[in-house]
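Given next, in structure tokens, is a single chain: the form predicted alone.
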Amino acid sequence: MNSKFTQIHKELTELLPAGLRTFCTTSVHERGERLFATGDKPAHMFFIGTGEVVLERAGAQGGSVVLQRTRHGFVGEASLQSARYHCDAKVIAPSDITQVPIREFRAAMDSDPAFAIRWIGMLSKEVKRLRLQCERLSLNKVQDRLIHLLETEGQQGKFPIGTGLKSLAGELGVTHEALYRCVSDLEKKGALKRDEKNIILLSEPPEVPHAPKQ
């Protein structure tokens, strides 16, 4: 952790009541740090301003299973009603993260109905996002999953690739080799392009024919 500062993201300023914001602390976290570990007792919720954090749990085969990947917004919201964390939170890219103390958060919810309504509204948006994610993962083709992501979660077709295509592949539930091939093929067809930070779906991409069945 490099430094701490009091400024919080504009989105949090609009969401949290002024009294609660005074208890919040924003810090810069480096790649590899853990925000919390399985079994820890929750004391804070975490808002990712910039960067990338994953929630992961040990898998049956010995590796890690990614449960959630967040580049912006709250991570571990369920901790508000949990006695212990059921997963680990790992920083995988330099991130500025705001800690919101749970005790003060609950007190604000109890005393400020307008804040409670704003919080419910934010959670409703997250539910919609998760439904889109479930719909996306039900698609069979890598190309269809990628285009769905760009169209539903991109800003005007632009989606940040964060720590790279390998990280994005995990979010899409495909191998990074398959995603590399898909992106390269779509670039050649003029359907999308990349810069250093984003994948960009062209506003009027040419028709991309389906590959013939083998």
The other form holds:
2 protein chains.
Amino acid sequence: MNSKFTQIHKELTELLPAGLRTFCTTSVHERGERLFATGDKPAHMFFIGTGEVVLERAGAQGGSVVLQRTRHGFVGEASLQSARYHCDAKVIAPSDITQVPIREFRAAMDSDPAFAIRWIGMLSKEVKRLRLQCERLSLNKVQDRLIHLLETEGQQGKFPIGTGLKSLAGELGVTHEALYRCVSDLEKKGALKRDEKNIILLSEPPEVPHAPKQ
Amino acid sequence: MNSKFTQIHKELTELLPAGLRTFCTTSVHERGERLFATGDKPAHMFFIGTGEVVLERAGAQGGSVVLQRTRHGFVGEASLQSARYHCDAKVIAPSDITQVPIREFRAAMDSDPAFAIRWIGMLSKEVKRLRLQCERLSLNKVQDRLIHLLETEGQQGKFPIGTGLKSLAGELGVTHEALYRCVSDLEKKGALKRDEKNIILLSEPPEVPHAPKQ
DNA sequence: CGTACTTTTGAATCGCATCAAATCTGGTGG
DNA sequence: CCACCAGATTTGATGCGATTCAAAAGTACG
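Counterpart to the form predicted alone, namely the form predicted together with the DNA:
All chains and molecules follow, beginning with the one already shown.
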């Protein structure tokens, strides 16, 4: 871990009580670092300010499956309830990360009801986001998954590529070859645009208001 | 809704404060009923004691995608933070369901910190479950998804079929034909057994203890 | 006994994974 | 500055497995 001073993120300041923040440390982590590994006893949760971190689990044949790619937000927050981490967290791009100690987090939650309420809000949002991701992964064409991502996670159809399309492919649960071809096709059709750092959805497909009838 | 008296579920009694429970009503809902629809203003969350409920969203072409299949637990709990429901909840099998009014739920949470803490525990478990579901949906063979389900959600490899395999297929994000064939193949190979109400995984594949090295 | 639904099997098609290889890119060191 | 390397990007060819469409048989329920 790089010990270079970095400012704690504003979003975190608003969420965590001051007492807990004094136990937090923020620093820059380099590509390749592992925040925690499957089976470790959870001591911290992590807040990604900027950068990129993936949660992954070793698959049956040794290949790894990306559970989640986070460029901003909490990682390891479910460890609040767990005796062990159930996945690995790996830093993919240089990241600004704040460590929050679990023990002090629990104490703060017990003594500060307003904080507990704020945390419930955070978790509820996370549940909604995960449900959307499940919906996305239920689509079986690459194109559908990509468009779903741009529509649900993008800002006006604009979605930031992080480390690159390859990393995005992992998040979408497809091979990078398939994603490259899909992006290229959509570009040729004029449904999509790319710039240095973003993918932008151009044509809004006429949304069907609602399934006509069961 | 059937107004026949049914007992509030014990699990719910332990989670919700007594004051809130007085606002809850438990009743039997029949197949085909809709607990809520996309766009409705959330007034209740629902606890499924027994039965089966699916959350689904209308897909682009009018087809519906199953976000989640619940046979026991909360549905619509993320609505605590939402102005609108973001999916439909449909009753698939006769179900014992407790309605919890959102307004009173919020009030109870604000006035009862211990309840808020319990709710955080519930949400954290949900987050973990959803991450596992994402992992499952990232597998691209039906067989891998099924085995993953049996290994992560089953009790000693035993997993209760609810309404039938067709409903399970929706949860796994595959067609029912593919699932039928997969189950049949695994049965022939002796890796799987079926009885009236369960699927049982027979051979535990030699679990790799841990990925050898990054 | 008819209706609605699930379960089952079959056949054809399509899209993605897979394997392979070439190009491009940014960064490092000589 | 250039050679070089690791990784990302891109294109191509092939095969497998799931979807899709179709149809028949089983099952529950009124």
